[in-house]
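So this first bit is one chain, no partners, the form predicted on its own, shown in structure tokens.
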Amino acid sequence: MELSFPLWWISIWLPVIVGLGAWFGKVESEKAVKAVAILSALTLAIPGFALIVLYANGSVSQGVLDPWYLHLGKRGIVALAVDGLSAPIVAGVSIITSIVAVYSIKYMRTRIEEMRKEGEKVPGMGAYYFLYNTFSAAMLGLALSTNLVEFYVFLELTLIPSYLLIAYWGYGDRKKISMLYFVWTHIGAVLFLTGVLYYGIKTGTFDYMLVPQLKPLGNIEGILGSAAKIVAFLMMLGLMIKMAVFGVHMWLPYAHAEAPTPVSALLSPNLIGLAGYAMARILVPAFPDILVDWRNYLVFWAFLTIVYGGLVALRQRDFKRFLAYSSVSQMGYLLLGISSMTAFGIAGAMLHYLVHAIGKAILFMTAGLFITELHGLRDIRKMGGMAKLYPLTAAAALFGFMNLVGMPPSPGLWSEWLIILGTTKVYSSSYGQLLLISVAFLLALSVSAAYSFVTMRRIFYGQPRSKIEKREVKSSLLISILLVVVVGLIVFFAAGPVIGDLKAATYRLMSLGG
């Protein structure tokens, strides 16, 4: 199906034109911030409100192409699609960055508040919404290309912006963390770079989907030979250092704690899930066979994955430093869908990236009430019985962990039910693999539970650990919280046809036939 007129064009640059109108008017007032934030938040909406309507209508299923498309000659053509593999990438970038910009009015005006008063000279609030929708835009490039050059370029549009809103508004030493977040998700890119251009060169093309039609290009290790597990690799590794897995996720505790939280709450759940979306988008129909042949080692590592990012969680003190611990770990049940090669496991992990995404924004943007309301506290040590003072902020979180562990009434459920039906299936064959695989399962889900739950009782429960008086009032930040939640229960019980046109999606991917 194609638009009638550039929705998915615009949904990428009117937020853009939005944050350069705050800049060069160098926003400042109360008023005008919030005027901004609501315009940013309503603009970045735009993708997720028009989804809601094409699910409705029975179009995700077919495919929903931009009608401007630029045609790169031999090279392929550069264009802007949804389907239903990428609806959920989509939608989960839109809603969660449209809240968080409204999140973003009182925590930010805090924190550039809080930094002068320290004697320092940082942007404003233009500034950092130019920064911040531009982040915001380039993510939804990312979700929507069909081209592998365009979708390198909107991967580096998404390191420049989120570089900066470390380097200016982070905390601890934020412009050496900035830079090492730099230096680690570049190399990265530039060994995706690598494989993007051996085949490029080779195949005469950098289209992954064919348009208009809307179909992966399909499988190219023929015309690669003996290149085609060097292009793979590069490729591979390139999106794992992106997707910070166990062995290259050295950058992401630093730059997850330290960034201020509402770029935390785009960081963990948005950008990093956005490689494990390119794999299952670009990579599982171009090399079928080669990572069916690297499959056992890919499942063996995203269990590492989820296993050590948990343990790991576990000794944390920092709320902060706890959450991009815990997105290691999730980032393992992507990893461990893709793996599987089934169409249940790849929209599993789908589906898990839409779940991360509002459950870990719920979580990060806790944390920064907490350092907004309660003088930067993030101190774990210093936490407890938090629920008798924030009730609603506590149901909230809550609700942000059982995304985490998946349990109902959060989304979290499906999408680990799809990946572990995925993952069984391959090794149901083999009475020792499925009791192998069962036993890695149980031990995965349990270290989810433990870091989710004993956290969940370290910070809520419990004899308070020190002197807190304010108690919860209604905020913006609060509202937003809450608006997420809300998002997450109607994922719930409305993703039947989200689940179906995945599915539909995945088939047709690479005819898994799983």
The other form holds:
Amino acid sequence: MELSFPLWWISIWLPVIVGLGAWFGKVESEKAVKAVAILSALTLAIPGFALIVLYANGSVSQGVLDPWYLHLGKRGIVALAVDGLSAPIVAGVSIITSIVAVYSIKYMRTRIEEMRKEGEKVPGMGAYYFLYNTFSAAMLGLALSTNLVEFYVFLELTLIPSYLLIAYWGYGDRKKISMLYFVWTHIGAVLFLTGVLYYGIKTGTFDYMLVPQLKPLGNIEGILGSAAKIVAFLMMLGLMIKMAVFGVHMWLPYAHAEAPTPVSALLSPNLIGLAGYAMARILVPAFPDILVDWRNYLVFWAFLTIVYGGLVALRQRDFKRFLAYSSVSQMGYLLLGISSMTAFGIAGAMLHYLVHAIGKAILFMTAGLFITELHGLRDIRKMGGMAKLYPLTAAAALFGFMNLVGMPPSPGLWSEWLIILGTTKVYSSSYGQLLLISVAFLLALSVSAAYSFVTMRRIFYGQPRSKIEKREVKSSLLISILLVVVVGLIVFFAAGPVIGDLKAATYRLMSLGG
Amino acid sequence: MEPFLASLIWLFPYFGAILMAILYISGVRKEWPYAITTTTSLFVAAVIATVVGIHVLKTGKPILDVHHWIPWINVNVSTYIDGLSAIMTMLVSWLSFLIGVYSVEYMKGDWGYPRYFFFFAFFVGSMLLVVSAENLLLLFIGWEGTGLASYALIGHWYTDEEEYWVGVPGRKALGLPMYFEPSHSGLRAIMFTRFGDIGMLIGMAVLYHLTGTLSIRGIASAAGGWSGALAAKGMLTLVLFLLTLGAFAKSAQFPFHEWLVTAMTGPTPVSALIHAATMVKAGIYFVLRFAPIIFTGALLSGSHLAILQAREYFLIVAGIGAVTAFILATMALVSNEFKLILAFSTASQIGYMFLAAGAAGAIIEEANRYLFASGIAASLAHLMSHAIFKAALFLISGWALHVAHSRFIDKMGDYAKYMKVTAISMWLAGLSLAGIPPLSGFFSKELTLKAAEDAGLTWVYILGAVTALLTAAYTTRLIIRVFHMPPYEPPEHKPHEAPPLMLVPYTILALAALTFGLAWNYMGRVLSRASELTLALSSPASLAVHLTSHVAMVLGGALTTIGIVIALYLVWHVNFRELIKKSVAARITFNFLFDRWYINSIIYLLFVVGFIGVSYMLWAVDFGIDWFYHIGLVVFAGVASLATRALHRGRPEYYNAMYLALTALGLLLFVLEWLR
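Since we've got the form predicted on its own here, give me the form predicted in complex with its partner chain too.
All chains and molecules follow, beginning with the one already shown.
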């Protein structure tokens, strides 16, 4: 379906314009910041609300194309579109960035005041909202892209603002860490780009989705011939670095732990998961046979990432660094779903993107709430007994963890179930296979449950391990956390159409891919 | 009858929970709105369950209510009330209501009052969903819901003050602590049960791939096909085992029983409802639901392999049940905490239910449907009678702990002097547990043993029979110590009778144990009718107990044991504490049993300590990776840069020398290549 007006372009540009206004207007006063935050939240929420309408009238499954698209000759067509595969991604980015925009008001104000008190010269709220909105809009652009040139531009556009956000308002050794983040993800991006260039030159187009039919380009292994494996490998490796799977994950704990918390809440679930989306969207239809050949290794790597990330997370003392390692572990589930090369698995991975966005956003926002209200408290060893002081926050955090573990009534149940369905579909044809995959799942899911509930206990139960005078207040921080919880519950109950359209999209991906 | 009524059974408690969540967020902190909301929603659910249940049993037509949810993966909101579900929904809803009423008084003044009732209602909704769901994934949602509520309620007093612990503070076994804080116990509960649930999910996924449906009826009607297909690959036993792994964990069967033991940190009504009467029965319910499907499927498949593998599976079930029954009963003999004794006993008694279900299935080679149905019905009968008398015992323990201000029975004594009605209730419920006629426990326990006898499983039968004697022994010890002997350590407060809101529920339950026993003929007919109406079972069952030589032997043994225990304490005045101090053999035995056969420590050494070790190791690996990228590579690049920079110092003679050397090298290579 083609829209009658350029909704997707508008929803990318509007937040940027709001941000520009805030930057040039040097917004500082409380009222003005609030206005900017609410405007940002509203504009960022546009695609989310649009998707609700589109799901309701059943048009997501055939794909929804923006009417403005640009022919670039050999480089293909630059267009923006949503289909069943990208809808959960777009929804995740839109909803979380929108809510976190409101959350940022109090958090960033406190952070900037604190930094200025320490005598540092940092840009103000206006600049923050400009970078924040650009970052968010670029992520939306990534999810809406149909062409590799466009995709790469948006990829770089996510990188630069997020780098600056960390460099300006981060914690710890933030200059060094932001540089580390930049270099690492840039290496990933360049590896990906190398593959992309070969892809584009050989196939004669950079499109991965045909416009306006909105179908995948299809298997290009034949066109690339003997180079196919190398191209697939380069693109895969680039995306894996971005996704931070085991072995190339090392940048993530630094960047995500030391970024200002609202940015962590976007980086950790949203940005890195987009690499998983790109694998499903671009690599799965293009290199189906190669990916099937690599399946055993990738599945093994996925389980390794889950268990490794989870167990290392258990050893962390810093709440945010713990969450960062948990993100590494969760990326394992995305990789697992995709590498199963089944419709169930890929659908599960895409849904898990949304689930993880919800769960991890809640948890990072919880961490940020403690940082703001309890003078930078982020050492888990100094917490304990927080549930009695912060009951609603504790309930929200429990819900956040349930998303990671896959327990109802969090939508994590659906993604977990789809990923299990996808994996067992491939690995249940003999006794040995089934036994092996069962042991792997028992291990992986137990580790996820263990780090979640152990940390829940360390932070929220028992007796307080340091003196905490404050009590829970109904602040904009708490309310935005609870809003994400409500979104999670809605996704759990309204999963029918989302999963149904994922089915249509993954079938198209798989059948055209051979 | 309107099918939607069936769904309302589980929806109503959920409505109550949602309402309470809204009340809490809007700032209501008074107690009565939560009490009223919970009891009302549970009462309505119980009434609807009764109306629907009686309707099903009378008309003989199961009720099905289906609403679509996620069509692609065949997840529907479908409620199905057949014979088994009718009995279960009625049992669960009425017990929940009674215990809910008791809680209103018990929890008065507690700082977590709203949270308690929120999770209470949420639990009941989830439990009713488990026993009435027709879709496997819907059942799983209820299943996880009960797990979540159990986790939250076990850790209700999550501030971990010592009075809420379980175990003797400071005691260690194999170097590991044997006392547990509420937050630790909650963590254990969710980890142990979650482990089993993962197996269940994998089993469900395999069945889904083979049948394309998650509907239990659909899986039942395709049972011949999938059990044959799996058996041909030798996978039937494995898949069934995975499918019911969650059931073993939920029902606290060996070696998963450890979570249930420490779950006693929860408020006592929670122990009564979740950890005695209902949630731990979810596992056996699941087995009872699937045993007929497996049995029928293997027979229908016409494959001898399927029959062999199904039998193998049923033998595992019976074996685990018998072993659990025995091990846990021995632990109950020496425990010094009121609720802990009851917890051991609960896992042990559920062992009987697994034993009966497994034994019933083990006769699959004879293909005797009537005998099979009788075994399944025996398991269900024991589930029912146990739920009732154990709930009564737990509710009494709640009062006993309250008046003693302690969880240790050493501080309790002579209660019979101060609370007559409670003492009578205790004896009724206790003797039912011990299997003495005419109480319901006698009939149901004999029936489970009969199932083992019919299947010819000698060892299982012997373990069951020995456990019956152990049960009589620990029950009598508990009652004598608490109600008829002076306390070892004098209490600070004088005991008195319980207030009516607490007294009435457990008295009703104790009388129910008696009434069901007296009216066993009638109960037998109801259960046989339910068995006829159960999915894939569809056969009447025999629940009559005849006084055979075996029955007489077990009963005689139990009565003798009771007599001996009474005599030991009240006639011969044996002081067991002194005995343990003096005799080494007695002490070793005591420690072995008191530290729960060291099973907890072994599990911790293998898994918890093991994983902590691995996580330290990986932490070091992570440090290594970090070092490699962020120090190693950087240093290498720095050194390389220094080395190359050393060549470029801006002096012409340097560059000339380098130019000549490289040109010479290039020429050499060129010549070599040309010569080749």
